[in-house]
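Presented below, as C-alpha cells, is a lone chain in the form predicted alone.
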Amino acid sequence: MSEKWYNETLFENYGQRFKIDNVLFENQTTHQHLVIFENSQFGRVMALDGVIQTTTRDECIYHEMMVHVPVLAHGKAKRVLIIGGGDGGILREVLKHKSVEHVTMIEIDAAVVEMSKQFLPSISNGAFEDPRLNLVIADGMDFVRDCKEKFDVIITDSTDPIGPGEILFTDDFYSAAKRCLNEGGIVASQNGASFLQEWEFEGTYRRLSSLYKSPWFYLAGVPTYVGGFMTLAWATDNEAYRKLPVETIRARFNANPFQTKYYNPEIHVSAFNLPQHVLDKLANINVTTSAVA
C-alpha cells in the first residue's frame, strides 16, 4: 500500500486504486492481510490480501442481491446458513425477514468480525446481537463437512478464490453444503465478475450440475467490484424458484416491512436474464454427471 493510494492487485494488468485519506486499521491477523480505510467516494473501505471487500458506499448492493433473492424465492426460509460475511452484511439483510428462525454465521477470521464491528459498524448494525444469530469462528469446509444441521438457505459470502476463501470453490465444498441443505433449499454465492472471470462460473457451474437439477446465475452491478456484473451463483432442485413472477415476489417483499436502497421485485426476476457471453459459455460445458435428486 502507497502512502497515498491503495492499489488493488486482483488482476496482474488491470486494477483500481482508492485514494486514502484516513487508515483506521491496518494488519496482519492470523489468516490474511486487512486494512480499513476511509475515501471521500466511497465512504469507508475494507480490503482483504489486496482485493477491495467491501465499502460502505455501495456495499447494499452486494448484500441485498445475495440474500434477498434466494430468501425470497424460497419464500418460507426459516434456518439460514452463512458461510464467511464477516463484516455483517449478508447477516443484517437476513435478520430483516419475519420468517427466519435462526442463523448460524461461519467466519474464518475473527479478526474481520471485530475490526468490522468496531470500524465498519452500519453494514453489520447492530445484526451481530440478535438473540437469532450463532456466530462461530471456524473454517466454512471444516463446518459443512461435520455439520448435522438443516437449512433452508445457504448463502457463501467468501472472498475470491485465493488464500482462504479458496477451498469454498471445491468439489468437496458444494457436495458437503448440499448435505446441509434441507429438501426445497437455495445456495446462493458470489462467483466473481461475468465479464473478467468467467473460468469462475464456469467450473462452479460444472461443479452444481452435478449436485442441483437447477444450477444457474443471477447478476448484480456492484461499482467497487472491477470488471463489470457480479455473478453470483444459485443452486436448488426447484427450477420453479428463479421463474416466480414478479407479482410473488412482490407480494412476498411487501409482506416484510424492511426498507430497500438497491434491490426490489423487478430487478430480482430480470437479475436472472444473463448476457449473451455467459449463455454462450454455459451452453458450451459438458455436464457429464447427473443431478442428485
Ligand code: AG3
Contents of the next structure:
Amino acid sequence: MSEKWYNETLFENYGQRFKIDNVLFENQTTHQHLVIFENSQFGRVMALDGVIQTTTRDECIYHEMMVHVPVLAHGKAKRVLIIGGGDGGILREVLKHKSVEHVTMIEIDAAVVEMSKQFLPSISNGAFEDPRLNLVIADGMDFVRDCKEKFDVIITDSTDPIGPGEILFTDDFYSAAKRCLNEGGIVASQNGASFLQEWEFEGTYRRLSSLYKSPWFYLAGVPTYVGGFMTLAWATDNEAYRKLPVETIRARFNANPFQTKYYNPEIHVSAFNLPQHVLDKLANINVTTSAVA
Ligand code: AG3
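Switch over from the form predicted alone to the form predicted together with the named molecule, please.
Once more the chain from above appears, this time first in line as the rest of the complex follows.
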C-alpha cells in the first residue's frame, strides 16, 4: 500500500505535512472542507480548508492559553462567550473555572461539533454536556450584531481570515463584539503566526486600537501551527490586566487549581512580552480614532 500524506496549504511556498495513518472522516460540510485523520506523531488531527486546526497531542497549548490568560486576568468572569471553537477545547478549559456560571458558544458549522464529538472526544471531554453551556449553531457575526446579552470574557477561536473565519477579523465584528462585553471585560482571539502572518496582527491592532484602551497580544508556541509563536489578540479597557504581577495570577490560580500541561502563572505573565519585530510593527501603526486619546 502506498503512503498517504496530508499537506497543509496555509502558505504558498512552505508547509508542513503529516503522514496519514487512517482517515476517520472527510467531507465538504456546508461551510468548509473538514478532515480528521490519525498520525502517529500527533494523534488525531483535524484540518479545515487545508489548514491544521488542532491535534490531540498539542491542542492543550492553544486551548489553555486562549482561556486561562483572559479568565484569570479578569479574575471574576461569570459569563463567557466563545465564537467558533467547534471542537470543544476552549469550552473544556473555560468550564474548569468555578467562577464561570454561563457559557454561550456560537459555532457556524454543526459538522465540526458533531465530528469532533465523535472522532476527537478527548478534546471536549464531556464539556458539551455541561449545564452551564448554551450552544448555538449560527454565524458569529450575526450573533454579536443582534446580541442583547453581555459577557465578561469573549474568546474567538476561529480559522484564519480566509473563508468562514474572514468576517471575524473585521471592524464590524470587533465593534459589534464590544457591545456584548461588560465593562471591564476582555476579548481574546487567535491572530496567526507572529513571524509569517504579520499583516494579521497589524490589522487587528489597528482595529482594536480604535475600540479599546488596551489592545495587545500575547504568545503561545504551538508545534502544529507552523512558523513560530502564535499571536493571540487581547483587548480590554483595563490596562492593568496585562500587567498583573505573577503573585496575583498565582493566587487566583491556586484558589481554584486544576491540571494544565502548558499554562502556568509564570508563562501567563511572560507571554505578554513581545519580540522586537512585533513591537516595531505595532509602533509604526497609525491609530486614527484611538480610544486612548
Ligand atoms: N483555530 C485556530 C487555528 C489557527 C491555524 N492557523 C495558523 N496556523 N496560522 C484552532 C481551533 C482549535 N480549537
